[in-house]
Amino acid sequence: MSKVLIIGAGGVGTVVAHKVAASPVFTEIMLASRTKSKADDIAAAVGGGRIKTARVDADSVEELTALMRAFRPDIVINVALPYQDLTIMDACLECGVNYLDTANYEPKEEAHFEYSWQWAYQDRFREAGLTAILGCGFDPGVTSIFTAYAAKHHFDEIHYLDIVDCNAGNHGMAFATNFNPEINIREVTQPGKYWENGKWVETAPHEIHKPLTYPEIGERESYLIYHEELESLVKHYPSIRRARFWMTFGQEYLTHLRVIQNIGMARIDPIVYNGVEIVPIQFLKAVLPDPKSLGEHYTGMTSIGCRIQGVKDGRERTYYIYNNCDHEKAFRETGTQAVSFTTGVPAALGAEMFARGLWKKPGVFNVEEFDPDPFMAEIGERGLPWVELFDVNLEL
């Protein structure tokens, strides 16, 4: 049995806590947030008394060591910003506390992430006998374990990864971003980047874009953007020879962003408004609509998946495993739609497996170094089943 503090309460950490107060494995949780009263929403939505609540900010280590020592948890599962992954880190390293994310820090002064930051914990975190498990959302996550799996069953070598991200569904809004709308704009108006022949090459944002067939959703038009899953598969399978990641965006979407860019709507570093210091994306994202809003009105589905060629006892083979969730779907069971949905399930239960000792050893780990079988036997019933395809035309 274990105790767990969930850090964050947003569309994610909603999530998260219907899946962690639904499994037995865990006696006690904390959900905290810099804004109480939205965990205590959340706490009041899952009922039973299941859930206690806390205020921290999550920027502060000596507010996230207080309660990490008032609570006592095993682990911590960080769905707070990208931003505060290092301080949380800190924080557990000083209270003896495992942890768990679902995506890589980036700072707040620059559009850009790698795990370099946090893999340069592994010391710290092996030493203390601690657990990071890094990244188990859905992409970077479940689309990690998918590679994995398929390394362990169907390839003898990986060579061509192609990582696809469609979400088809339709929210009823002129514009809003599916997460946090300040990490969702930074992150798909960066430059693009993939890996080939053992190096990494960069392209302009949405520069390389094509048709790619989606499962029971149709042809949609999918772009080439950089992922931060890419960094450690490509680490971790060397025999890859080229990995890429491919997301659809809706022709009025891209056009919003290309404004929001134009008028300088999507910078992030600050100036000085009426004599106040604000930052331009930061003021967006009050602005625009709060991504758990959208559940309500979400119809249609998500579809992400691997595309993987490579070799399997000396012959070539193709095979494409991927997930579709239905945004209706998920809001009737979490009240939210199914983008925090595919990465708040993962997380709940990556932590289920590290309480399990299924994912527990000590060091810093990207989940596709862990056994991936105990964590896809589960997954499907948890609310995100898998199919697989294989010999099939990748479209790649």
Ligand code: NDP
Contents of the next structure:
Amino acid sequence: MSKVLIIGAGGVGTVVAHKVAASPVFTEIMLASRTKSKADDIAAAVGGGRIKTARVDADSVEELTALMRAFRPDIVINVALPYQDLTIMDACLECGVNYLDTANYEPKEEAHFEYSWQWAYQDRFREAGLTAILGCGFDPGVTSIFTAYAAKHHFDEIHYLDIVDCNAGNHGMAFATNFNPEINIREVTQPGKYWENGKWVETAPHEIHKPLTYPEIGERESYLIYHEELESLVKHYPSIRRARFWMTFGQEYLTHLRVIQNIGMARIDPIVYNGVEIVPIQFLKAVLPDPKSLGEHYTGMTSIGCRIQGVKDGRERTYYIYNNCDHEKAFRETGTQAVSFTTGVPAALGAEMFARGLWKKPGVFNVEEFDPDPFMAEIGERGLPWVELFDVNLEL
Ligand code: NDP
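Alternate state requested, the form predicted in complex with this ligand (shown: the form predicted on its own):
Entire complex below, previous chain first.
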């Protein structure tokens, strides 16, 4: 018996709304976003009068607290943008509401993301007796829970961790991003970074790459990029000697990205155009396809997992755990493609883990700090089945 407030009516919000509505644990659901009509459309698609909607500017703590005081949710699922993480956490503290998100805080004016800002809320959440669950999408999220599951059941010590993220889907567009274009382009144009022997090693963007073989997909060129879960995983698993994150990109995507950067359209600082201040990357977002619209013609699969090497009972072992998700199947169920689907399903299940008292402790926690077992037992039937392979060639 729990009341949930979902903030953000984009691709991920659509999936969260469908999944939360399908769960008997949530008795009352509200979906609030900047543009109320988008929340209304999602509520209508879910049907059954299950979802109430509201308009909220999540940059405003005042608007958020007014909404929370009126609706009185037990937990907020934040699937707006990373810029809103702190205002939503502030409002949760003011109103005594628990919190869950899928992406770490990033200031609008600086393409830089790290957990320090949200970890700084630890004492305030603990003292208020509230739970904040950070990074409960797929990556971060399921990849972190896969790592926790491996550490709990298959390894005494993890030494090498490689998170591999392949999107082998085809949406038929010359260039589009699979989630919010502004956030996506800011993320993938950053310098690369990985953890080795107790320190971070920086690379030029996309400098390190190699072909990796993905199950049911085959070989795809994979690029080392920095991804936020590396920061919390190396903190929580200090036996890790090296942790890296790989993502596949097609040549066509990389060429477009290079042009976008070279002509200044990836800039995040404001410029004045015809007397109006605009931020080039925000203008670009407005002309690129909405990630939500890609679903209808998307074919193929995503494959995301963890390749791990370490020791168990004094013996070296390798381990690969992954999920493959089909774009067309995701679209049939929720009207969105697999990238939104793989993010929204874990967010909804994470909130349910909280509501059922399984992931409930005062403070601010990354998902790997909770017991992975109840989540792993149910994520398959929610739409994201996983496969384990032992003693395989990790190619790394
Ligand atoms: P979208 O851009 O599709 O949706 C974002 C939604 O948030 C939109 O409805 C938008 O409103 C709303 N929003 C933006 N600003 C505000 C605001 N100030 N107040 C209220 N609502 C606001 O993004 P996605 O659904 O693709 O992504 C959602 C989140 O999920 C992002 O934080 C993203 O980083 C994260 N993500 C995490 C992944 C993971 O695996 N962990 C993978 C993919 C995404 P409007 O429609 O008016 O613009």
